[in-house]
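Presented below, as structure tokens, is a lone chain in the form predicted alone.
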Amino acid sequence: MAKVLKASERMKIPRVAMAEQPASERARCFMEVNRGLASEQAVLEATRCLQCKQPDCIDGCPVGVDIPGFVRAVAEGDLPRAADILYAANVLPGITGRVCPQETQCEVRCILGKKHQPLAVGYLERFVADWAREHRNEVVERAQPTGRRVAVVGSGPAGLTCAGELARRGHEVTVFEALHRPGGVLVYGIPEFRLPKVIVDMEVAKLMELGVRVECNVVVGQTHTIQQLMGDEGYHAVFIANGAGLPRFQGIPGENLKGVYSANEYLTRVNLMGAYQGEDAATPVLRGRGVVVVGGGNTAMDAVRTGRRLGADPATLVYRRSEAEMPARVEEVHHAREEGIVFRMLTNPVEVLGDEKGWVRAVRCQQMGLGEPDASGRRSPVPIPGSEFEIDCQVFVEAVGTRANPLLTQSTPELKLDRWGQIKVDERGMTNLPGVFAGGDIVRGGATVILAMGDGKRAASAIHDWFGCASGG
């Protein structure tokens, strides 16, 4: 039996560095940065956790994940509780454990941080995740039937929670997503070098298993109305999940050039039409020298390391604000800056300039300094008077946020919107349509994958609880 240690003594083992594939390689390939933990790196990291009597790193998870339970079970080795403990919580661990921020969820809520590092949750997240995957073929307990039909529209992970939450509770969940893949962002946005899609197919896979049906390439608002599934197509409840998929733009002059393009087409380019296989890609994508991305979001991390990995040099991001104010993970700027990412802080575009074929040549660019503080409490960029330069580049990427696209929402006009068009939504996640649910970007904007999890467990719950009302049961 394994030496129980007191709190003084696992205070003093020193927080687990993950191996990663050394930048200098990882600049050219799109392979996983992250390899992982070994068994005993997972064993060790768990023995750091205090236990405490009020955890408070499980109110900061979205999906409230018994973080000391399933952390537990791994320090003891036994990762096949660890797992039924993960899976209860969260349907896509494996999703989870590579890209959720939980520096800024559960781990910022840890006790072992006030004084030293914080437990490595994430990490140890998808140490079960990837052990369960390899050791584990059995699904998730489902119960009874209960003849109640919901469609979920959109797969990505708002979508892929609640179809497996209502899954389990014995609800006939079909999943509609308008491309030729399930997953969504997390196929379509996120690069392979942090999440590799068998992952994503896998995870899905497990989902399919508990009695999830998904079906691609159907496009609701065009193929089927929210009204039609509620009507004709005998849908009991409808969970509204398509994201907020329209790309905004800066609205500066020479946007309209060859090689600019907004980030969601510039990663869907790449990530699910693969366009990085190079010239033999069905879709393919301009490789420019050099590569000019503007944003301080991960979406503006994965394009401009997308673009080093295409083989730009430089690879250039440019931001308004200062580092501390980038809401990217400070993982991924560390990661960035290993591979050779140029940053330009204080910096915002004000102009695309064109050859005389009208392709992109450089990007005329105005340095900034911080004013007063805007309503998120960040300080506001201020221009700098006579301060514009030029930087060279050929292709020009935009990643300055999204919007929702109202290919379905206009096709509903009674379903309530807010202001940027996004579905209004009560505490349990119902728009003002009985029975029509709603959550993650569509609701929110742009926002985290987890958080995302979260409305789609939320709303699961609530759709449960409705039908349980509207049956008198």
Given for the second form:
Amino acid sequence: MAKVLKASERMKIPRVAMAEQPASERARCFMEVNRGLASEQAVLEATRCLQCKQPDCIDGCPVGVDIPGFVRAVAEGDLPRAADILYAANVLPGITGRVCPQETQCEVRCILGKKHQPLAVGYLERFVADWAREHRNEVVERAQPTGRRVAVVGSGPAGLTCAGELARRGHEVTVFEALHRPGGVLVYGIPEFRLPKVIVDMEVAKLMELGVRVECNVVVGQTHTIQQLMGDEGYHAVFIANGAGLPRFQGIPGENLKGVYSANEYLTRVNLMGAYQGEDAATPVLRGRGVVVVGGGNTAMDAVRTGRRLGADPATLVYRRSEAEMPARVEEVHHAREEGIVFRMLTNPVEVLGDEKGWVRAVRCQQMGLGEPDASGRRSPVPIPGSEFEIDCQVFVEAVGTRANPLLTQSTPELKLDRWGQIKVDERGMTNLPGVFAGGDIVRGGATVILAMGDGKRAASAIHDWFGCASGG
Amino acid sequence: MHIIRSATWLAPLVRKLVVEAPRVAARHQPGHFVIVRGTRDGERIPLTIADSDAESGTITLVIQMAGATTERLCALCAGDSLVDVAGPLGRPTEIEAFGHVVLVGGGVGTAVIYPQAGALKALGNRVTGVIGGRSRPYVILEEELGKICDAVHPCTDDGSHGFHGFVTQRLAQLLDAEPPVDAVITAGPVLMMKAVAEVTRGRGIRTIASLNPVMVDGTGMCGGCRVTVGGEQKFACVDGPEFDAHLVSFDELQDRLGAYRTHELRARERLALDPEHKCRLERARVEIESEPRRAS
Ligand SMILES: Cc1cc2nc3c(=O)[nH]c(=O)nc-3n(C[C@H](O)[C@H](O)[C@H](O)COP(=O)(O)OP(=O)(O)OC[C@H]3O[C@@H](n4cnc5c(N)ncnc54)[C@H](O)[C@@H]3O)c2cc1C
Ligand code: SF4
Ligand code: FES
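Having looked at the form predicted alone, could you now put up the form predicted together with its partner chain?
Below, the chain from earlier opens the complete complex, with every other chain and molecule after it.
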């Protein structure tokens, strides 16, 4: 172990800086922006942790990762132990280390952040996960089969986590995925430059080693219904994790011109279908000199940075509130700026304008001012009369949220929904149908990867307990 | 992997594939479609399920060679396979006891109305088919429909077979004759469906059109398949693909279908230079000669 430092000495060490691909290069390619920490960097960063007796950071993590525990192991250079601690709470750390909004979850609570910079929990998490992926390939031991069968609907983070946790407990799990490739938003939404797809593929492969079966091209509600899964197909429980669903459009004129996309379609064409590989890819995506994206979340940020990488100059982000209110991860906002994304805050599109052949040529926008604080305390944006102006573009992408996908719920009318069409669950994650659980975005609306994983984990425990009751009673 | 049990040409550029997809076959109802990918790097495209056999676990797909993706699919032969077949997708056709129904199919659209004909007949409807093509070899499934329908009227643009003229002209004649028509269901090129809607609109006859917008996922996730129906936005893959033809904005649909035309042209040019594909297509073409023509 390295020499023991006093707290005051630790606090003198500056927070580690992540090595990045230079902005000028990365604005042209889809390689991952963050390059990861070198071992020495990780160890030094880990020694900054004060090893609080009552750490607040753990409470900030939706799956309760023992942060001081794994960080200490890193500081001591014991990466196998670090990995064990990490994986005990989080089955997808290589993913969360890259996409969690640490600044509002674990890192925001770090005591170091009061006076200095918080510990780089996310970077360390990623470091340990990447190390484990590259260096560990011990054969996973499969648990004693319990004879219980669970169907998981959807292979996003909620579904994958639930499947992994159930398999660890010896239950026989089949994940049904509507698309041709597992991963949910992790493969169709989040771009390669933020989350390389090989990482998702390897995580899925690991689950399969645990005994999880993944069946793609099965659209539950259409190919099988929930009733059939629980009936003829012989499953004892179902976990529904089919994600957020249908993209919303703003409902402004011109949205059906050629060149208007939902962010889901734009990103799916580029990521899942591989349009980023070049103009010869089988699935095309329209490219434009000017790309405008509306929205303020991670989806909007991913879309506008994708537009930039496909050659847009300028690629512009418009958002009706101010930058402080953007829900996107701060790191992404920062990266986007470096890549030359033009930010137009307090700006709201009111019409998409087309040429005589039906192609997008510009978006008409309105400048917004901040009005009185609303019920939530946020000052809501109000249009400034006479402030309209146009931004030239050939591609216009809307990232303004989603609504619940009715495909599955329509075929299961007994399932109780809230007024937004999202599935209602109790504290265990169980729906009103016995043995049918749900979690992730279909329950929460668009949320985060780690909250979806938390739901998957909780549902797995609940399903396990439920089986216990069922067999005991 | 979905093995192709048989592959035959229905018309010069129209291929019929019978494909193993037991789960889809078990759930198929008229109006359903599947999303298909031929190869790992291929595009996802929607194809109507023209027929299914739950017992043998197969579905029938009818593919018009239109772009590079469909050209690749048309070059497949029995024993080849499709990597992905997802479905059945979409809402099934609302099959009712309408009375007298006229089904209007143009080109491969005839494959869409074919399963509907059977279901409508089973409910006791009088079913008339009006099917069109450029010339005689392009009129498909005439014999098959003949076995189900009370009457089938083939139409050709050049008069080489059946009625000389457009399906809409033949339809108009039927609407003016006995027995009266209670409903019209149509599938085919957008401009044809639009014309059908115009013919029936004034007469107030309920008309349903099966739309064919560009799709990616087919599950409601992307919104690429959005169409305007009665001034409202609908996603064809989950809300359709069938809608009230009198409310559909066909011009918008037609325009949006052209979004990738230049990409398509480039992709086909590239495909023409692919020796492997050329070889496959040759192999598939040879069958034309060795097989009896069905449409004649
Ligand atoms: C572009 C983008 C960027 C994001 N960036 C971040 C980020 O940086 N950090 C973060 O924490 N969160 C981010 N999010 C949010 C996060 O991805 C989601 O909250 C999370 O993926 C939800 O997980 P899930 O498992 O509930 O659903 P999903 O990941 O949506 O997975 C659902 C899966 O179910 C499948 N499915 C749907 N219907 C059916 C059916 N009927 N039968 C079978 N399968 C079905 C879908 O195809 C999909 O694969 C982002 C979201 C987007 C769109
Ligand atoms: S899972 Fe997310 S919130 Fe939890 S410690 Fe890791 S980065 Fe922080
Ligand atoms: S094809 Fe994507 S929503 Fe219909």
